[in-house]
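Quick heads-up: it's one chain on its own, the form predicted alone, in structure tokens.
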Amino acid sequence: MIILENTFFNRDATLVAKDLLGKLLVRKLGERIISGVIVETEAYLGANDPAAHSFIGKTERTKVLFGPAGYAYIHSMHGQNLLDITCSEINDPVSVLIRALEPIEVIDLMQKFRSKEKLKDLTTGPGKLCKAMDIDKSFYGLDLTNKDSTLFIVENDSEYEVMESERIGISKGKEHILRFFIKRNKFVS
């Protein structure tokens, strides 16, 4: 497995958020591993972007956001964490969230996890994929370039066709094309 590095992450949220797109997220519970083909992500540009959670600055909450990429950021919405991962410069708070996993390996772990047997209600939805991930609080500030991390992104040879929209699920910032996602992937939220 290669796992992705910082230069990886250290560029534009937007082009990070295309690139994640069929890349195995990887999440290691002791000798278990879970994974998750990227199906779906959503770009979040700081300070330029009142949808981002750094838009009104750097906060105890969001302070992750402004150190350097390839960072878990984790926050909640609606009793469920979510998954950002930090880009760009240090000081620059731009960030990606994964929206939606295909999953891959030890899907049996991930339903107990979800409490769901049916395969599509697993990991289609930010919140869906990171409880079926056990992914939680305390991965905040986690390193995703870590090769020792229990939660890190590998490369993967596969083809996609990337479509866009705007992004979904927020009141602000809308109208912007920064929604990304595998065309006709089951999977897609």
Second form
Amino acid sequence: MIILENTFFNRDATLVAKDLLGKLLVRKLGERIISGVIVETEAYLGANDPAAHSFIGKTERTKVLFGPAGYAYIHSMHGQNLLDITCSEINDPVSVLIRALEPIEVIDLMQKFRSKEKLKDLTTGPGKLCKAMDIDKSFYGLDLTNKDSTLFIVENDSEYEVMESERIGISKGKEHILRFFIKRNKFVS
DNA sequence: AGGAAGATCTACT
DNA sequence: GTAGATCTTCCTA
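If the structure you just shared is the form predicted alone, then what does the corresponding form predicted in complex with the DNA look like?
In what comes next, the whole complex appears, and the chain from above leads the way.
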């Protein structure tokens, strides 16, 4: 299992968003493991992007975005938790939002956390996948490139075709094509 | 202290 | 397809 390192995330957020497709998101829960393939992402570009949370500047809420790459930025929205990963250099507050996963293991644990049975209801949205993996605000600022972390991303060989579109669910900055997803994947939101 | 907005989800038709 | 629930953060007074 090869864990993605700081060098992977310390790049332009658009490139990281594309390259994260097909990778495996892994959550350790004691001896148990929950994992899924990343099938949909969006990039948020900081100072030049009115849709980015860091657009307004450094606050208690956004400070992780201004730190080094490869850290978890958890943010709650409409009563859900959302997972971003920080990218680029210190003081370049850009990130990638993980929007959807294809569930791999362990399905019954995801079903339990989500209180849903159907496979398509488990991880087909940013708030849903956090719940399926039991990710909450305590993950804020966690280093995802540390192999002792309970959340990280690993290399994964898979064949896929990348599609792109405008971002979803925002009111500003819609003109940018910064959403990426795997073509014909059933778990794209 | 209060209100509005927001990177969403669910249940219902 | 659409309305209503939900809750944290930020802005204004």
